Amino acid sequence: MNSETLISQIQKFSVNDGPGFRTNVFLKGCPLHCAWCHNPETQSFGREIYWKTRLCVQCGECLEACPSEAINPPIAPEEAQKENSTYQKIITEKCDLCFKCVEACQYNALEIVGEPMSIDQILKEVEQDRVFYNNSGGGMTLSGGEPTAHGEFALKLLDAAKSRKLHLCLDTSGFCQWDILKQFVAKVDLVLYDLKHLDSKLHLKMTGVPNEPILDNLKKLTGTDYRIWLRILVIPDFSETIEYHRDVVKFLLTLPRKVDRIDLLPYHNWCEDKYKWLGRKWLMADYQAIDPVEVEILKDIYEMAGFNVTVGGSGFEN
């Protein structure tokens, strides 16, 4: 078993991913390549850079530094941080994350995406705001990326979170065999599963995956008595139509019992600049956010059908 493991943040006083006041856990790699992915940085199991374009002045120190001409020329700022600029600092195919040029860079503009922890250190930084923990029922969230696709490590540190009395919560996408998922939520207290599609051929064309693990594993969940909150996506051109979302509501009639609660997740665009700090087109640029105001019409789709519902996912009732 490895002793580490990497991680892309540990995010504090989340409200959106659990009940009460909770810390995320974010552990880097997926299996999945989501194309509105808010977390892309979560995506590829290695560590990589962040270039924070406002941050940078373009001084020419990470060239300098740079073993394997890796770094483009510096050119203007004002050019660089340009909305259209196609200029990118990395040149990705020869870096061979040597980090010399993050150890250079004396603005921060160059950052390391990814750090080694054990889960003694993960630990202590969450129980440091244990105290919110207890006044508002919160506790710690383990996202990613996919928990699941860290076998043993991610199994250990809830095994040492729930020795030390926190709440738990797993947010996966349900894509592993049952085998594995099962050995997961049988350490936490509430399980948010992600539903992105219905449609296998559009789950694969926008995921990179097929779904039909994912709808067979919430099959399988659903016959257990697991707390289960459903996070259903609501993305443009995707899975927006309330006639997409009929459909679901008889799907989920179909399973064994009825989720705990489901949250319809609006599309955002917040996600942006970190594609731009990874040197990556995104390809729901130009697509805008959705009101949350637009989601409540579909709420209603799923109330009629008797299933307590958020829009947005928030973890304190009104």
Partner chain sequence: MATTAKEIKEFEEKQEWWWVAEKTRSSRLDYLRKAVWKKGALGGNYAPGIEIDLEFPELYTETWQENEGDPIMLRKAKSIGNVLENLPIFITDQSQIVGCVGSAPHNIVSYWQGASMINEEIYNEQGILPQPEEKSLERLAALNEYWGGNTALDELAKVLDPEDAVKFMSGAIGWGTPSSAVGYATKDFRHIGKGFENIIEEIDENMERTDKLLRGNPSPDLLPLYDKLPRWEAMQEVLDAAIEYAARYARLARIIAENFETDPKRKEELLRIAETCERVPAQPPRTLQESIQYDHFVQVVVRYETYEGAMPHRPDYLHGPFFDKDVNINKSITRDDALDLLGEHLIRTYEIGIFSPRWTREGLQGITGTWVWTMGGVNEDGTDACNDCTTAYMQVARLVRIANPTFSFRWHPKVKDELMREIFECIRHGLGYPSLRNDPILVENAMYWHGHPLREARQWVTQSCMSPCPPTKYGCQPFRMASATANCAKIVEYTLHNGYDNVVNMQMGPKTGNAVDFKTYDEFFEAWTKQMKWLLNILVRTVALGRAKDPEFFSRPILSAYYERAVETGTDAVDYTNGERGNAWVTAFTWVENADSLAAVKKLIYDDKKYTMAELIEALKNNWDGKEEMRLDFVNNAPKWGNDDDYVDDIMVQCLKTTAAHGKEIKCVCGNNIPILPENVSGNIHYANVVSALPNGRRLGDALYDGGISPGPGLDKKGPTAVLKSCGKIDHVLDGRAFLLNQRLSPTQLAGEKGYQLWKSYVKSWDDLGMDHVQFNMVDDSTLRAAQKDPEKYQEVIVRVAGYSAHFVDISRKTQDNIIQRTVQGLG
The other form holds:
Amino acid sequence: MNSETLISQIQKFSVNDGPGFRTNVFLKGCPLHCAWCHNPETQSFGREIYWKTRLCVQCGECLEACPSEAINPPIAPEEAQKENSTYQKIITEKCDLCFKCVEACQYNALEIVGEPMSIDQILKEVEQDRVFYNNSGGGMTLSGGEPTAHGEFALKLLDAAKSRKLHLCLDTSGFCQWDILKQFVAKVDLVLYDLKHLDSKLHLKMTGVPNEPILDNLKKLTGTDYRIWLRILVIPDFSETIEYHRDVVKFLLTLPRKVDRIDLLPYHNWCEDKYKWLGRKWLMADYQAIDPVEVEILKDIYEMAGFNVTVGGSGFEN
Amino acid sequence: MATTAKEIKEFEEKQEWWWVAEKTRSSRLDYLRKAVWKKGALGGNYAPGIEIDLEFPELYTETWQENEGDPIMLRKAKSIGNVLENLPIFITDQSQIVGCVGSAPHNIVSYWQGASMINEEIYNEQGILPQPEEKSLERLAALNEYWGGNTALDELAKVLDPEDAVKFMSGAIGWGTPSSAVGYATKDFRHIGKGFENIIEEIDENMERTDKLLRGNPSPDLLPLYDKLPRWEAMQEVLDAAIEYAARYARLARIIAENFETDPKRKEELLRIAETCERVPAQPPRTLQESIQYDHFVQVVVRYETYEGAMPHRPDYLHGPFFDKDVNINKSITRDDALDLLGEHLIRTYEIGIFSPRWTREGLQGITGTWVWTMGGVNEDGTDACNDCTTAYMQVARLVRIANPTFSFRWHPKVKDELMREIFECIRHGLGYPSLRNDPILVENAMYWHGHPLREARQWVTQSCMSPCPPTKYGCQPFRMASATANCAKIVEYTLHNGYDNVVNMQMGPKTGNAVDFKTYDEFFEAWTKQMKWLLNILVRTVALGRAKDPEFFSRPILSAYYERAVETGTDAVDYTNGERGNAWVTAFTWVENADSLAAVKKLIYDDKKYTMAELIEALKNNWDGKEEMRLDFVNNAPKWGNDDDYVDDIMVQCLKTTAAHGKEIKCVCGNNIPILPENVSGNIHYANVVSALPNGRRLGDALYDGGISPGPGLDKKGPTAVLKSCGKIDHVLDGRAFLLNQRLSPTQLAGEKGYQLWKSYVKSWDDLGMDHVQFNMVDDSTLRAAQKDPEKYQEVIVRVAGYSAHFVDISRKTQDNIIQRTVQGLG
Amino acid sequence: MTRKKRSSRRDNKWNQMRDGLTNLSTAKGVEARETVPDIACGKCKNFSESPYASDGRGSCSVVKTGSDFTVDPPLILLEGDTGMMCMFNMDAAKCSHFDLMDIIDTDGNECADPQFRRAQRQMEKAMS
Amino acid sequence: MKCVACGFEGPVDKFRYLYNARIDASMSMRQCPKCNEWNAVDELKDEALEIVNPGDAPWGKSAGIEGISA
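The structure above corresponds to the form predicted alone; please give the structure of the form predicted together with the partner chain next.
Up next: the whole complex, starting with the chain shown before.
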């Protein structure tokens, strides 16, 4: 099969997504739409265009190049760059993704997100950093988006990577059918499993999907021997209280076995620009990033219950 | 007010390491550190208050004039002797190490015998003349007129091929002066360590033996002996003068102690200084203080002979046994006492100030010379040479935060984890040093290129920033400019313009043909090769003649006394016939532009045919004016070095291999081959206005790339692993030597234990890729920008410029901007 | 009859330039060194300071090697592929190509720009 | 092109080219021949956008790159 899938980015020298130095392969497309998502460009399964606000000088070249009238006329760059500006360059509804505007832009202010890549292309790039994996216990992390939503392609990619003796991590939300997840976890060395919230209603509100399949899959997963690092998000007004995390501990203790490690991932807002680039609203605008130091107390809660915990999920701890 | 542990912790958390240093160092080190003058130029000008020393050249010139009939080395020795015996001396409060280059703490010195153009430059210089200015101008004019036309460089210019001389001195193609008036020499420390009186005795024996021969049977063999005698006499003269110089300090210390000092503790210290100076350098040292004082005298005294712009040295190796004896075995001093001595060693070295011509100041911004001390490494038998003194130097470096000297660490797989942690702390505290050098690779390199035997190669020190040289009897290189420094971006520039230089308006390189007529990339590269060979040849020819003539035109009595092979043979240390093995290299400044420019030409002109060569040349001649779209195309749509992209990486390797092949054809004065050594110091800024627009997208005026093999600032889009991978494609033994790589790392990512583990894995991979050098800047953009805005508050921020570190506020704005432009490698 | 002098193999432009390089700094006394004429090479657009030395030497991008302003009438050569060596305070009153600079940069802190930089103390005085 | 500080008008190459903000952006710094101020220039449009102010520290009379290119 010579198929390709859309990759939003292949990020080398990633140090917080599994052990050691890793290369993250971000598959584009995810069934969840978390309000705080740090990689909003990985949500859609199709290609998109970034409009990099600060690089744009509003020269109007893109407007002239566009055959579909999908570009808004220029305004003063200072106006567009203002924090509260509602100005958008691309009218998404009219855009048919011909990318003529991207070609026309001399300032690199317009950029295509999502490159179709074959398994060979992906692995060629991943393998470039093998020497770093060897010295750090690193390898490839298949991430997204949601890898399990990329079915056969993603499974084949993992097979091919395994045959090249790469250490593999699966970074998953766990939102899929157990039968599918089962096939994925069987192919990797470590599962990075997200736990976003215990309350299904809140979960639905903030991510667009209920949490039952996720919790259910986690239960099944802990019934196996697969290595699991559970990634617990600490999001303001959502999952930041001590009480909540005590509940999480209680829940985790009901599982067939303890997960191998817990990474507490404090919320940050570095991704805000990306929302603007995609012409989307950043829903978390009112929240400041959480200082990792503040999360130390939550770490204690998990540690007291006998869990192995990090803040930030470095691949160089333990 | 005492600082609380809590305050220190806060500074640590904010990563304001300079405050941490100030609050945690001893009060002595704090005083000494703050009392020392900044001798490096701030960008191009000296700091307010710095003055040129006029007493030194006047004392020197006086004796020089009186001894016109003497052979040069003896004449020079007497002149230096007069300086060492009569130049004012001083002892800084709280200081334990004495000796300074210059008659006052705020002075910088220069050598009027070196080059008329430097003498005139001093006359023309803003802000460094002692007041009243009129009087200084008269003194300077008198000095300049005496030396004008008669300096070492004037003499050399008369014998050089005129065309070579003009092109060399155009300033377009090379850096440096082909005279040991401006250079640096490896020191034969094993020999020097015998004690000056013992060297004098050795010379006595040599002279007696020679006298006997001269009274014996006539033979042609006798004839060279007559010239040796005055040389030996000259060596003895300077060694005596050095002993007297130390004795003057001893007397001064005693006078202060016995007549003026009221604090009993300080009195004791002054008497110890006196005893130390009575012992060294006449006799070998016995204690750590004597050892460091000895070392410092050796370094200071030689700088009354010439500008030594580097300090090839292995202080941990040299002082380690004394450190161990005093601190760990006899416990005659505490570890803190020892740190005070080592800390002051750094400070006294920083105090050395020598006037540099403008091109040097711009290329070595913020420092006097590249005083890179080599640490760590292995012993002759290959065992780990790191010792407790190595650790102590790393610790005290973080306390005094001196930008010069800096350390270069000879890393090898046996280095203990504890020491690696100390090194990491230095880097994490933003010192920019030690740089890491891959010992096994550089040992192999020294054997491959220069034939140093294994046991000697294992003793290597960096001769300046980068190049290894064994400080052994036949390994020592007395004269850096035995090789040369090439402005390599000119290679591709001349390839495009048929050898014509549009900046200095001169036909410089050979006419390799109109580039428009090159049908293929191979033809283009062939022309590039011819330009490369021409550039290396003209530089090496020029400096080789400078080297050969140096004993006649300049002469080095002190260095000769420092060299066992010169003492043994009664020759000048610079004399290339006294057994020197040869350790020459050509420093390749502005090298990486070649790879990126060739790749852009290959891709956009020959492969894609998007532009014609005529269009490109026209755009370059106009400095890309009005061709911005095209320029951006050349920047963004042609592969760039440092992204693990074989298209351009193969070109880089091809350039290096072609040049290395030529390096095997050309020879230094000793008959040895010459590798290239890509690095830049801050020559990438100096040359910004000398190198024309290039196909990599730069304009005349833009800074060139900063490292020897560092990618262009901001052009390494694929992260730090890709940078290392690209660099790993170079064979670091066969393709050249000592490839300088700058990396900026994010301080946040490297915090804590995990930061150390991460860095360690990075270093292991660097080793696996077979690279010989890497150095780190670990200061984030926001700190640097804040320092630009509010320099007063950030006086102590240190950055890695190239093969050296400098205080950020001491470098020009353009260089500052260039450092900020270097991509911060987020490490994830 | 005087012996005919053979022209030296080395009597060429490079020789002249080399002599220019080595003889330029032979100003005598303070006065000659301190004088910057109103019309001086250093104030001209065509003067390019040497990147190698800041003793005030430079070269001209118009007038070529072999020219001489001290003879009357001045000898001005415009052909050749090497520019005339000159000093920043050389009197250019007789040069028909003198073209006053718009910007003269006397700030010694920033980096060498041969086209604009005149880093000499005397130039700073002359321009202030 | 017109100097933002003094209004002097002339072709771009009349303005002394200093150096770039980043090699891969079209922004550079050029000095006005009339008032000597530093203009941040968009080389694609030959347009001076703003004055980049020199610091008053002795080591830096030139302008910073901050803020004139992303």
